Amino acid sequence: MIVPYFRSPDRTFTLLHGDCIELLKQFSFKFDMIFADPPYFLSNGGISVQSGKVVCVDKGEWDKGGTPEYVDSFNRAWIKECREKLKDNGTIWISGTYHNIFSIANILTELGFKILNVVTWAKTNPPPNISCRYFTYSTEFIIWARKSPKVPHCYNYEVMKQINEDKQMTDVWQLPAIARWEKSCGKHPTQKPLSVLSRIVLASTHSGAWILDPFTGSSTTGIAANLLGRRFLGIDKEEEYLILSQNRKKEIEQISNFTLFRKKIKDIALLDRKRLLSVKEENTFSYDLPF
């Protein structure tokens, strides 16, 4: 029986350790979105620059490249678990850049997902590019693919209009990399801002919907989710980002703090301030995970 590493008193947030792939077949519950953030498959060596300082990329054992092969291989045993814990009407985002984003849409397309926008999340502040050989990395992208071909999606489509000056919204987010401010926790190698996930979160389920991320990390999109009245589960396999994980929703159960997030968040702020978002039902959920 699966024993949750952490379940926050509001039972909107759960942690569970180990593998995703071994957990995941352990239980049928059916989630309404996924967030995936897999490993890159970068930390070979390389050097970046991080706040004026030259450092290497080496993010942890967990990122290290493989053959073309072994990386096909794990994407097709996780996007498979995750495929069969998604709602018939479910939606799936998954990021990553050239190293890993051809072979997840390879796969996802082999499975039988409908690839529905490809998104490019343009960094307002990325990192120089120390060689001066080729254009600075800048962008991200981010897959977002429904289960079923046939089956309607949700896509909150009056709201990303609302925050994009009243126009339709593109596939290109002009948003900028994670912010001081989110790492008063501590730091994750790969941490991604609220900024993002929260669009994510906003476009694609209602109040309430369970949202899944199988590599947690520190578990942005939980922190998302929870800022905007849904429910979460998250699993890593590495338990100090478990902690941080578990931090960073500790300190969002303080008022003060939840209240300051929701105002730091672009896109919520100005939904908050034009009274179109409310979380009034985050406290009145009833807990359906088997665990």
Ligand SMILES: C[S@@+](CC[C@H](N)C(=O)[O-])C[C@H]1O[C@@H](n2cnc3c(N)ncnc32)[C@H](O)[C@@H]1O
Second form
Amino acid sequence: MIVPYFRSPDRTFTLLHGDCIELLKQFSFKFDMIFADPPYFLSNGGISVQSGKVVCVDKGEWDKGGTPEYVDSFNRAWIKECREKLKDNGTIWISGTYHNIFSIANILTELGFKILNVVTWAKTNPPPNISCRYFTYSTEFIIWARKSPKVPHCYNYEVMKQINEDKQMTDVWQLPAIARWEKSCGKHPTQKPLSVLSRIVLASTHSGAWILDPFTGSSTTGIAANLLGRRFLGIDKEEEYLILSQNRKKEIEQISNFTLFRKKIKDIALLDRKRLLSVKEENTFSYDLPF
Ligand SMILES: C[S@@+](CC[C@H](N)C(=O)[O-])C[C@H]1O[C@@H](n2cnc3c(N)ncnc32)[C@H](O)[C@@H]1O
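Show the other one: the form predicted together with the ligand, since we just had the form predicted alone.
Below is the entire complex, every chain and molecule, led by the chain shown above.
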């Protein structure tokens, strides 16, 4: 029996502590959408410049590089478990860079997913490349795939058009890197911005949907999900990140922060105010996690 590390009083935000491959095997609940930001395997002593200082960009033990065979077998193991936890009409988003994204694309296809898009997140404020021997790295890729080639998936086409000046949303998203206000509860070395995650949540789920993040880190996915009226389960093997996640959830439980953060998301995404306000009212939750 799984014991949650944390569950919010409103039951919309649950965290599990441990290895996602092991934990996902232990229950049979199915999710509407999965966002995964797995290790990119690029912590190999690289350097960059931050605030004028040369700094090592290693993220942690969990991100140390392995052989291509190891990267493939790790990706195969967790994507296979995620597939089991996805509803037939569900979709999965997986972020990465060239270090892991080709492995992920191949494994998604091998396991029977249909790749819908490869979104390029073009950072509007990337850090400089201090070697001056390459182009500045300014992009990350996010693969969006559905579980079944035949079962239709959720795509909120009109919402995406609406936040893109009434033009079809393209697969290149010009969004800034993480902002300082998003780190008020502490730092995670690879924290994703709420602007990226709120667009993902809005594009591919309806209000009340259940969203899983097997590599939750600081739980940006969960915060975006809750700000937009969706429910969330996050898993991480590092306790310090679960504490950070818990504090981020507590932060938005204060109504003034909840309102402020929704406004910030709206300002970034140019989201229609009426629709955002109606999201909360639509919540009628009819099913719950088994633990
Ligand atoms: C790239 S970070 C995710 C960052 C997150 N998207 C955010 O916005 O904060 C990957 C996370 O996965 C966790 N992790 C790595 N391997 C794991 C595993 N096998 N099971 C569960 N968590 C794992 C790490 O501790 C790390 O926090």
